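A single chain, nothing else alongside it, follows as structure tokens in the form predicted alone.
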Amino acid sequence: MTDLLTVENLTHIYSPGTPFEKKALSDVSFSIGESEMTAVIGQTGRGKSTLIQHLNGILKPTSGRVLIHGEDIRSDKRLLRAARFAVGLVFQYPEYQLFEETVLKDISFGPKNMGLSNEETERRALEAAQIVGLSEDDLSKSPFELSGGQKRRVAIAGILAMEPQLLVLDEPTAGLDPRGREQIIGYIKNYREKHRTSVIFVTHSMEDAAENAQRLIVLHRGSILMQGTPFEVFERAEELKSAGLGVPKVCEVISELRSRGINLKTAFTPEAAASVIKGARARD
């Protein structure tokens, strides 16, 4: 079976031949298969907001192919276009990037590009501002009257709208206190749940990585440091911080407890720890 996203060998260099010669991404290989969870993590300014570029075709690789369903995107202008739409890009602070006059012509644009009936476009605008959670009051409003993290969700709810067999965020909580983290952490997986969608999303969050992804794509320097499971990546604790990366705090506990002598098993959520911790203490 075909992956849904399958990125071969990407490199892209900003400013080829000058003296601002800078490159950001080097050989980078991944898939992503069908309703899949996958979290790119790494510090800034190491490739990941160019990567995701990348996989709607907005950033031309200096080499390298992003493939969907087996195709180059760039191998035909009509594979480009659906490329557009298949992949769902929100970028970091989409709130910026609201212009309509109300919420609902906001959240309604990109399907209405996308040259479906206007019945249509209103079916997916109206469910998508469900999903996140946005009042039938709001979509008459200006999308300015409204709250920081109501205008976040408007962003998101805009891309949701075009129903893409890829959604790809960059740092989607980002600025957001505890509980609009969790709140629009949770609208992306409800979406997925119920579309059965492929989500990519970037974060400096080892916790939200760790507790939301089925899969971890660790970048350092413009390549791939390591990828696998949340379990596969964490497990290197070490090789992350050698390269200036975190772990989720829990990770931190089991290994001070494991200095003092208690034998643990690697856990990176807290409901993991807490079973981890229980385990250890039947045992004695």
Second form
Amino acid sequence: MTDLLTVENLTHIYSPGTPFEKKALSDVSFSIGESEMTAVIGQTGRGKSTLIQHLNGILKPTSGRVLIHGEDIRSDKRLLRAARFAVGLVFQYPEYQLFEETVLKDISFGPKNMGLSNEETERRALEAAQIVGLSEDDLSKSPFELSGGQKRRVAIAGILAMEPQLLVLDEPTAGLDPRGREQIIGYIKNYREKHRTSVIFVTHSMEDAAENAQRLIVLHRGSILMQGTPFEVFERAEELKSAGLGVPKVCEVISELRSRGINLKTAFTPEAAASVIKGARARD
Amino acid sequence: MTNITLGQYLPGTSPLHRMDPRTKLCSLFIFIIALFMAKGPASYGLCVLFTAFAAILSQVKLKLILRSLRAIIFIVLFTAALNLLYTPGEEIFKVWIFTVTREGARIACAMAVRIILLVAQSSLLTFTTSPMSLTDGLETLLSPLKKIKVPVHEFAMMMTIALRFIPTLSDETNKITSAQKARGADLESGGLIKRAKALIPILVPLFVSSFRRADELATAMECRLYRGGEGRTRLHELKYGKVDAAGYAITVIVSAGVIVLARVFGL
Ligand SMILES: Nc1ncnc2c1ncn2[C@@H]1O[C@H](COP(=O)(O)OP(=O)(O)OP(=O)(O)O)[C@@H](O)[C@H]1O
Ligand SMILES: [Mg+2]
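Other form of same protein, the form predicted together with its partner chain, not the form predicted alone:
Now the complete complex, all chains and molecules, led by this one.
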């Protein structure tokens, strides 16, 4: 069986041949399986946004390929268009892309472009709106009268309504308060459970990555520094730190306790840490 | 299509980059006068040498200068051809109804050299001067016009703001276009009306964000008590230095040389 998405030796150079030439990605390879949740982490300006814009063919690779179900999305025009719908991409600060008269119409823009019937478009739009917690009232409002956080939800709903096989979100929680962040992550998880969609999300928060992803991809200077389960990645705390990243706060607590002579297993979520510590106390 | 590098400014530290924008503007003006008074091979030769000297001094890659000349190659050829064929005078040879004269050939060459040097020099100016310092230079040079109530400062400020926001807006357009493409917007196919309609999802957010930016900028200017040019001082005062003295000296000497060669000796 082929993977849902495979990225092979992807290299991207911005403005090649000019004095502004900038290599943003070099030789990146990974693949994403069905219904996996993957987090992409990396310091600012390390190529995360560049990488995910390749996944649905918005950017053209300088070299390398992007495959969906084993087929190169650039091999013909039809596949490229299919890739736009198979991979739903929510951009960084997506609230600036809203344009329709009403929220409902804006959410329907994607499904309509897919050529779905009016009923199906409406069904999907309503479902997506409900998943991101928009009320009936909100749907008939102009998107421009909503708050920033609500706009963000409308923009995310616009992609969810396209029911992609792979949902990609670029820093979906940037600039939101803790509660707003939790809600957005909650909506994404709910959606994923319901539709068995694979999800890739970019984040700066190690906690978000540790608690929600099954797999992590760490980007550093345009190439992959590490990839694997949160356990595999956070074990290499020193390397992460030298790449300008950290580990979740709980990891630091555990390693601090270890250095004071308490024998503990690694844990990177609060729940896991609690049970590790409790286990250790019971043992002593 | 990415990055409209407006004014094609290339950051650098060459003597031409360090030169005051006023010096560069005035020198260009002086050189253009000399160029239009040039007459024979000697005076044109001096102009070519001067341009080559400036090009080397600017440390701009030859390839880039040639690229900016490529845009005008058609105009150069067209002008040269017209002059070549329609100047009456001593006949060199004749093909069908076209007569090539000695005077025609001479004028055609002169014209081609003139246009090429003109464009090359102007590109050197824009390659080595950021749009901002160019407007600063213009404002200062034109400031005597304030006496006759021309709002020079306001015009310069408008130009600065416009120039400042072109790259921002072009970035933003790219971002919005990508975001709408990700939602399946089809911008490439269909007839004229369909294509125009397809622009709505891009233009609406772009307008909204431009108004928001304009509003924010106005507020920021208000907060800093901006009240127009009256009694305003600058953070970066334009100051003449050694390079400027050298720049003026060389330009004036070369231009005088060109004029003397052309008008006194007829070379
Ligand atoms: N359109 C562009 N033209 C030229 N260079 C670009 C462009 N977009 C991004 N870059 C450069 O490519 C590099 C990677 O940018 P990218 O946006 O992928 O970073 P990122 O990891 O998403 O950062 P952040 O966390 O701040 O969003 C940066 O150094 C950036 O300056
Ligand atoms: Mg980014």
